[in-house]
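First, one chain by itself: the form predicted on its own, in structure tokens.
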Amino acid sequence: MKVFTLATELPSIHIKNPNRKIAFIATMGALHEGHLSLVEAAQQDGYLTVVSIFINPLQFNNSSDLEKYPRTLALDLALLEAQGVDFVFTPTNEEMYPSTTADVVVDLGPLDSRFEGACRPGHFHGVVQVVYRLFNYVQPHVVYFGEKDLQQCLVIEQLVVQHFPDLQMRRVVTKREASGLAMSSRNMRLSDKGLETAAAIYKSLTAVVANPTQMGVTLAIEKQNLTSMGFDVEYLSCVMLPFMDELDNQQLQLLTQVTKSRQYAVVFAGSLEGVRLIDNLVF
């Protein structure tokens, strides 16, 4: 495994491997099995793998969140090497955001003002800036992103459509603990009791999807259940992809009649023990 710190070093990947396709996985470190599942998916598809580790300051709208974000570079590199990753890119802030570089413009439509866009103003602007630069630096053929950050996936899909039309993007199903809790670096900040309680998120999501004819009622019941367990629930909603259109009660009642060409998701965000958690279930 070779580690690069400068963007100017990355073209050597293509020069030395002219007949191989390159897969790219962008991360902010604090790696867990969820990240490694993206690498595994790329390896199973036969690609050379490039993983970036960069804690992007632009996507934190809360400075304390940035300060608290775990920094575990040595452990991350050991995990990636054990997984058989080919290349790792670990740039500095100065490397990612030179003063001469202008911001890229991406039309995100309503994605920037709904759900995570509304809860975290400026977050997706920061995501777009860093991912655009990483794609340009690495020049991958295909990129892999985890479905746990569903709205982020949808944002990046818009970036790809508008700026990288030849790039393939693949969403990988959320990797979960045995309890059903979505794997996340934020889980490290939960107590043992909190980890046990947080498993209720997935149970609520599955309960909603399991009752399509009563989805509106089930959403209300599950939101109340989570609140009674100590969650500060920001949203628990059913949406239509790709623009996170929230469905009202009348639309929810029609879900059993829609065609399979439509894709939907139940989405959740809320805090437990002061830790903000998100999850979703696509159906």
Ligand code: PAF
Second form
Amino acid sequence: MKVFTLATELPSIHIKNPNRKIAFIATMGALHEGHLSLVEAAQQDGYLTVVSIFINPLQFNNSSDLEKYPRTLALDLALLEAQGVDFVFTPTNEEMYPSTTADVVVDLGPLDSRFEGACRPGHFHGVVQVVYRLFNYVQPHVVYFGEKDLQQCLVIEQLVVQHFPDLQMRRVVTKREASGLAMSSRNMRLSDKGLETAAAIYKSLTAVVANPTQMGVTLAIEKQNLTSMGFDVEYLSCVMLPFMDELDNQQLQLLTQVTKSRQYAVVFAGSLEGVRLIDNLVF
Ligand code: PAF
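The form predicted together with the named molecule, contrasted with the form predicted on its own above:
Every chain and every other molecule in the complex is listed next, the one we just looked at coming first.
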């Protein structure tokens, strides 16, 4: 496994491997099995793998969240090496944001002002800036993103359509603990009790999807359940992809069967023990 810190070193990957296709996985480190499942998917598809580790200051709208973000580079590199990753890119802030480059413009439509866009103003602007630069530096053929960050996937799909028409984007289903809790770097900030309680998120999402004829009622009940368990719920809603249009009660009543079309999702965000968690189920 080769580790690069300079963007100018990255073209050598293509030069030395002219017959291989490159898969790219962007991360902010604090790696867990969820990240490794993205690498595994790329390896199974037969690609050379490039993983970036960069904590992007531009996507944190809260400076204490940025400070608290776990920094575990040595451990991350050991995990990637054990997983058989080919290349890692660990740029500095100066490398990613030289003063000479202008911001890229991506029309995110309503994605920028709904759900995560509304709860974390400026977040997707920051994600788009860093991902655009990373794609340009790495020049991958395929990119893999985790469906746990569903709205981020939808945002990046817009970036790809508008700026990288030849790039393939693959979403990988959320990796979960045995309890159903979606794997996340933030889980390590929960107490043992918090980890147990947080498993209720997946149970609520599953209950909503399992009751399509009663979805409006189930959403209200599950929101109440989670609140009574100590969650500060920001949203628990059913949306239509790809722009996360929230379904109102009338539309929910019409959704009388689980379509399996993967055009809808139940999305959740909320805090437990002061840790903000998100999850979703696409159906
Ligand atoms: O999902 C993440 O870890 C980040 O948002 C990403 C895509 C690496 C951009 O900084």
